[in-house]
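Here we start with a single chain on its own, the form predicted on its own, put down as structure tokens.
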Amino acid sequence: MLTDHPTSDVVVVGAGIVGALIGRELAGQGRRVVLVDPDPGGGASVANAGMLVPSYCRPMATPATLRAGMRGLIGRDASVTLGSFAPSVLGWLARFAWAARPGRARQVATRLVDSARTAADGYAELAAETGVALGLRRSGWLQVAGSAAVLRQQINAAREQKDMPFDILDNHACLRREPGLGPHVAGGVHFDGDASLDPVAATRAALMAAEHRGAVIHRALMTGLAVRDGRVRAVHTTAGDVSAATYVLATGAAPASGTQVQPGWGWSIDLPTVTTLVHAPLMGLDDHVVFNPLAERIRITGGMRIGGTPSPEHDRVAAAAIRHAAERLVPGLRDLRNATVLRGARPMTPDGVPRIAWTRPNLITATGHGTLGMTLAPSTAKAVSALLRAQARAPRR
């Protein structure tokens, strides 16, 4: 049964990494918070790779991806691919074939940067007030070529973005740095201001922080919103409704965002591992696959699939495909067994910017971080509320 007058004043439904530190943040401030989800603390949080990267703040939709998709759909390039030819993926495609038009990649990376670049500091403060380990680690990042052209595409690409340092390295230096590469590597690009951690600590670390602070967590998927003159009166859940003042849908690439969201699939392949192969955070820049070295095992994430769901044998595919490109790298990695392999769906809007804004009198979306999930998490429990503090302060009509 509905009620005008609800028990909470927020409804966070996700408690990914992203609702989990909105339910910190407001749970912080006061306020009567709820999160709604059927595996709190899970999902496509945990199969991140773990990256906290300003100096990877540019948008997908961008003429050289536009070209790799192209070349996707034609079975030349597996870096990019479609998983559905719906009209609602068709109608993505096309706005971001607008928004990959040259030039307009630098003006949202710009948007990004300055909230990414307070990312390591927020989870460092997470750790702090919760005691968990998260493997912060503020060692930068180097992304390998394994061609003199991709490098080349690499280095003109760190330079448009301005106040993002960054150092060329040779094959020499490359080496030094990560003895565990194999020998062909053409040279890399080092951003010192990239940070990473372990994405299953920190998620649970979040979702631990806002229990912590007073969030009450509703296990339980949502089914749909009671919406009645305009506003939504309560949550529909699989355990009965739940209803607030403000409702906050932070569901990450779940149909709720709405269609100028797609899933962006990509898969994580944990590798245990007592032996040091990889240093630091690192990414084959020809294969777009990312290391992300952690307690007791190293995490290699890759892959793009946009669309539609993938099955076991995309899963079996993909997975297979990721840790080929990795042990070309990274010649050790074939002497490891007992993978595990993680799929996750990455939101992606067409244009590259997440969308965090009112979308109803009491209701704010906030999705569409795309691969940058970890990364912007921290500044998007601001934005929220600082959404709500505008709102309050509003006069009333």
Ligand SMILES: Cc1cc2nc3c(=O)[nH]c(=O)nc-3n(C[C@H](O)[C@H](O)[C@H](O)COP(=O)(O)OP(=O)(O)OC[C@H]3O[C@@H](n4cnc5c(N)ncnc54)[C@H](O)[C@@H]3O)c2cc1C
Second form
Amino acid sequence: MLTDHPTSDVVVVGAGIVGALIGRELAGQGRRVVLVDPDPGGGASVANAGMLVPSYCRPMATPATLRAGMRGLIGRDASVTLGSFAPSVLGWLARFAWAARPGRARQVATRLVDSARTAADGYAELAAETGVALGLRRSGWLQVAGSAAVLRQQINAAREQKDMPFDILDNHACLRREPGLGPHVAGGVHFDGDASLDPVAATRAALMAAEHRGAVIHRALMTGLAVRDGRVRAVHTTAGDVSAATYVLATGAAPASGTQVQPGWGWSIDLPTVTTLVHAPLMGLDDHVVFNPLAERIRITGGMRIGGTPSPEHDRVAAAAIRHAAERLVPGLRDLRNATVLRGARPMTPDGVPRIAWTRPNLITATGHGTLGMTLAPSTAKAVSALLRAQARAPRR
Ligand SMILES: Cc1cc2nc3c(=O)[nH]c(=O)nc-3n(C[C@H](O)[C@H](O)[C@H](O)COP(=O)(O)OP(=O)(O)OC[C@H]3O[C@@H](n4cnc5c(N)ncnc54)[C@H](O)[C@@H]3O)c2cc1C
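Next block: the form predicted together with the named molecule, after the form predicted on its own:
Let's see the whole complex now, leading with the same chain.
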């Protein structure tokens, strides 16, 4: 039965890093918050590379990625592939191609970069609040290229970004920073303003902080929204209805109407090690493989498969390709065994811009963080709070 007397102030559906930090923010303001999720912190937020990267705010939709994607579709470059030919995915691809027109990427990056710059401070606060060691490092990010052409492309992209400090390194300078690198390195770019953390620890800490501030976790799947007179009246879940005055959809890559989000599947491989084969965060630009050395393990991520749902065979092939690319770059990794593989769905909008807005008079959508969800989640929590405050101040009509 639906009631007009909600039992909480805000229901947040989805408890990945985005939903958990929104829940923490709103509960901290004294609001009664319910987080609805069958598997809190079980989505992309624990399967990612853990990079907090103002330098990476350029969206995926660029003329170069479009060309690389097309090569992937015809089997010549596997860094971006299509996982489905469903009309929704083809529609996404058409919007992506439109968003990839020259000059557009710079505009999007300019919009996102200020939010990205606050990420490391946001997580430092979370670490201080919870006492959880997040492995936060502000040591920058080294991106290395296997060829002069790829290096040049990255230098040009870096120069296009306003106020983004970076150093250009030759092959020797890269090796001085990372002696574990193999012979296939032409040079690299080091972005000083980037940071990194352990995404599993950060997501756990965000959930812990939300609960500690009073948010309640309702472990159930949302099966639909009850809407009357244009307003959401309740969330239907597999464990009963939950109602509130306001609702937030933070369901990551799960379909949400009007958001144009498609899953961008990627994989992470954890190799248990205490060796220093990789000293600090590293990316191989040719294969888009990212290395994040964490306490007692190194996390390696890669892959971008748009749409559909990967099969176990896709998982096996993707993990083998990422491992191969990683070992080509850092040959010493070959000796490491007992890999744990995770798959995660990046919530990809075609234009690379997250969707954080009122989508009904009492429903906010907060999704579409794509390749930048860990980086942008702290500022998204503040943005959702600002939307609520602005609505509270607005004169009633
Ligand atoms: C391989 C890989 C590497 C990445 N590297 C980085 C990186 O280095 N830096 C960076 O900033 N970002 C990175 N990302 C992107 C980042 O992980 C995502 O953007 C971010 O995790 C999205 O967070 P989210 O909370 O929106 O989604 P999720 O973490 O996926 O959470 C969504 C939650 O919603 C829940 N949910 C879905 N449907 C329902 C429903 N019907 N009812 C209830 N609950 C529901 C799910 O159970 C899930 O817990 C990477 C992603 C991948 C896959």
